[in-house]
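Next up: a single chain in structure tokens, the form predicted on its own.
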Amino acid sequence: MSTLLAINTSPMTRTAVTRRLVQAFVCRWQERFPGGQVILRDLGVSPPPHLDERTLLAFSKPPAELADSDRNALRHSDELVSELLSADHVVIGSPMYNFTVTSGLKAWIDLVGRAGKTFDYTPEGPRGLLAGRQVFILTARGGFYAGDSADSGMDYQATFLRSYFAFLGIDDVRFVHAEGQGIDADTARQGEARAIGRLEALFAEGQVRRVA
């Protein structure tokens, strides 16, 4: 049975374009994988805590040496890592905030990046442990940053996320951008419509594949 981890990161609960895109993706995923499991994680409404000293120190301890206080410090990270490890597909609704990701998504990234769980350090360099999964990132941007846009050099969102998931061993990361959301109402609607069309094409063209 396939499992989808669906992550919303926008603090806006009623008007966020990325929430509508995630909902559309989940609906189409359920049609593609009937009977599959969907895990919903809302980092916008309930953002995880940022890393603190106790958690970082607990990260570095062998399991046999963990005290109760360490296990408590690791509680949030363990839960998020477990969700990620169980997923075949991950979809993330990611509005661009100041050319990159929301603070809630950054906190999630810091909590799931765990040596020995999602990646390993080896003599040959770091090795990701999550190979075989697919990640779909659905963005909303006030301006235009994709492709050969004049402002493409300011897109730290896509470059960061692609590099991070590659570090975890996931090289199949696909983006759907709803751009121009801050220009005017017509441009915003057109940008969202193009994003929905691109999202539907992912499924129609078989790009959302069954993970072995």
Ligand SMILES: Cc1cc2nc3c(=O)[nH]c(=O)nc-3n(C[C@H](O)[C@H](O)[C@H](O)COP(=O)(O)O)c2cc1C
Given for the second form:
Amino acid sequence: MSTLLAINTSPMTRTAVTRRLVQAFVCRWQERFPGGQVILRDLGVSPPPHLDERTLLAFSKPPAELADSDRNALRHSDELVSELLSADHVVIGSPMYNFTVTSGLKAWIDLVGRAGKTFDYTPEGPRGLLAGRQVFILTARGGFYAGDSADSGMDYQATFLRSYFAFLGIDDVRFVHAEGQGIDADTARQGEARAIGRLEALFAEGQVRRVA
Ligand SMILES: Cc1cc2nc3c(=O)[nH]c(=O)nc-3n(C[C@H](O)[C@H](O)[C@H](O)COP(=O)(O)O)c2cc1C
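Provide the structure of the form predicted in complex with this ligand, given the form predicted on its own shown above.
Zooming out: every chain and molecule, the one shown earlier first.
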């Protein structure tokens, strides 16, 4: 059975473009993988805590040495890592905030990057442990950054997410951008419609593949 981890990260609950894109993705995914399991995680409404000293110290302790207080500190990270490990596909709705991801998504990223669980240190350098999975990032941006836009160098959202998932061993990361959301109502609508079209094309062209 296939499993999709669907992550919303917009703090906006009613108006978020990325929430509509995630919803559309989940619907198409359920048609493509009938009976598949969908895990919903909302980092916009319930952001995980920032990394703190107790959690960082507990990250580097061997399991046999963990005290109850360490296990408690690891609770959020363990839950998020377990969701990520159980997923074949991950879809993330990611609004661009100040040229990068929202702080809720960054907190999740810090909590799921766990040595020994999602990556390993080896003599040759770090090695990601999540190979084989597919990640789909559905963004919304006020301006235009994709392709040959003059502002493409300010897109620290896509470059960061691509690098991070590659670090975890996931090279198959696809982006769908709803751009121009801050220009005017027509431009915003067109940007969202183009994004929905691209998202549908991902499924129509068989780019959302069954993970072995
Ligand atoms: C705090 C904040 C920071 C933003 N920073 C940027 C930015 O750096 N570049 C940009 O193009 N749009 C920026 N925007 C616009 C959002 O990316 C845009 O409104 C998008 O639709 C938000 O996604 P959502 O509708 O899914 O919440 C920002 C919006 C907010 C609220």
